[in-house]
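Listed next as structure tokens is one chain, alone, in the form predicted on its own.
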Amino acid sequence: MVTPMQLLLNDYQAHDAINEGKAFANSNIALIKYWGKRDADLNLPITDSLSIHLPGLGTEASVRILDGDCHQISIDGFALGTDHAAFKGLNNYLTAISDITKHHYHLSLRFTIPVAAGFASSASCFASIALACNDLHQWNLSTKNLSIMARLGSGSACRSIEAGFCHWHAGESDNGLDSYATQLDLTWPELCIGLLHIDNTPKPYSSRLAMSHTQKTSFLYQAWPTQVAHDLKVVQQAINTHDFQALGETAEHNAESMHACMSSAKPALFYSQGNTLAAKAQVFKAREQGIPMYYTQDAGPNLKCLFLQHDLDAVLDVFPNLQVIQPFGDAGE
């Protein structure tokens, strides 16, 4: 059976490759949640979702060729054993690659960002990889067919291809290449990502296996698809329009509903901790104080604060140690 890897990559064998592919992706958040998936092999998603990149914070990849019989994988300049948590997604995606191009590779991967902390570090990996294979064949591969061939590591590695606003493409074929990114042609230079770090560490359960969790013993789930659908033509027109409190209320509640999600599973899975919970009551108090400020929350206890640049020094005032992005400020350009 030909697979969606050797659908994308057969027409690009013949280029010769230059000495080590070099890429850099940033991590993307996602303001309307991608939780479950209508083929778990093909990480294909059961509702579309949209997100917003954080310049500067992902990893980086370089890829090589080597002319021995197996992939040499590193993290952060520490080479990875074959018992490591990490070394068998990249190990499998890398094979993927090499069924088709016959050889196999040193893959050094950085990150910039927390890994496995909720964070989408998955996201920024997969689609360096991606990026990087690309530079090394010299393939030239559409930013589409980039989006799809880093959805087949990670899902939402599909939304880290370009900058920006994203938006992925739930689609319908079984074979996925209908299934990807899309950069929406919108900027917004007043909005800021504050990252809220509560726990850097890896956390308990993959984002992977909470979502399939849930998806098979929540009852709440199966509004979760009707909730998406209605969510995102909300946030789409809010960034259109450059309507603060629409995205906001929007993002938060959409974050909130897929924890609900995962709170009526059986058994329960939790992300939050105490920190978690009062940093959102921290944000509740502010808004009643004036300060118009919201978060999301993806698979881990970190928050990602939303607010307007004008509302900078305020929102520092309640959290100090925010690390602030500006997706379209001068270091997202």
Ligand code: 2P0
Given for the second form:
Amino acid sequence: MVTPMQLLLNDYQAHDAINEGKAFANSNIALIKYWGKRDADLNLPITDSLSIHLPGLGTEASVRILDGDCHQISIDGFALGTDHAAFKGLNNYLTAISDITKHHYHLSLRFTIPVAAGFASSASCFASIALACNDLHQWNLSTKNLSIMARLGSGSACRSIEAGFCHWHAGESDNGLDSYATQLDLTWPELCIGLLHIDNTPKPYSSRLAMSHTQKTSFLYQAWPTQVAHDLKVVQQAINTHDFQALGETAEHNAESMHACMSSAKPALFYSQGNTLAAKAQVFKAREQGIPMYYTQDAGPNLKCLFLQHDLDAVLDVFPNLQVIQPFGDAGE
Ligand code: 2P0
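Okay, that one was the form predicted on its own. Can I see the form predicted together with this ligand too?
And the full complex, kicking off with our chain again.
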């Protein structure tokens, strides 16, 4: 049987490898969420989704060919044992590549973002591995094929190959060759993302399990694809016209709709903590006081606030410890 990785890499096997492949990939935050799969093995989504990158926050990957008969993986300088929670997924991903290249690898990962806490660390992780392998083997894969390759590790990773606003097209084919992200040719220099760290310890259940459980047991989930199709159009238009209110309202509503699907699952899934709810109440209150700010929330208790640069001081009065990112500011270009 031809594997999805073979579909991508068959033409590229013969290239010579260099000594070490390296890459950094940014994390991304979905403004329109990916929640639910039509193929769990290939990470093929039910719906499109749309994200913004977090410049400087993500994963640096370095990959070398090993003489041994198994892969070696380290995170932040520490070798992973086979019983480490992250080992299996990373090892399987490397094996899908080594089945074709017939090499084993030493993979070293460094994170500049909390891992498994709802900051999309798996997105930057698998995107950085795909990019580093492409560098090592000098495959010169297109951004489209790199996006597909990253998706095979983790769905949201396909949105971390390029920067800026990225639109993941769900696609329809069984092999997933039409399911990848493309960068929108649009910027928004005033747009700020504020990371509100509530609890950075690893989440209680993986997104992968939570997605599948939601799909199987939530009666609200049947409304989700329609909701996403509507929200996606509104957000695309808002980005086109720099309509911040439409962007913020829709992104917040989309995130809450995703969490509503989870809370109507059986048994219910909750990523929010008490402090998450308290922070949401502060955002609502800030809006009542005339500060245009919104939030989005992923599979974790932390919030990501959305606001414009000229409201930065007012937003910092509400959340003094906010980690402020400007995706299209100096650091993001
Ligand atoms: C997203 N999330 O669009 C959504 C919103 C979390 C909440 O993509 O199973 O780690 O590896 O494809 O990509 C997190 O899920 O899941 C995610 P897999 P992934 O960002």
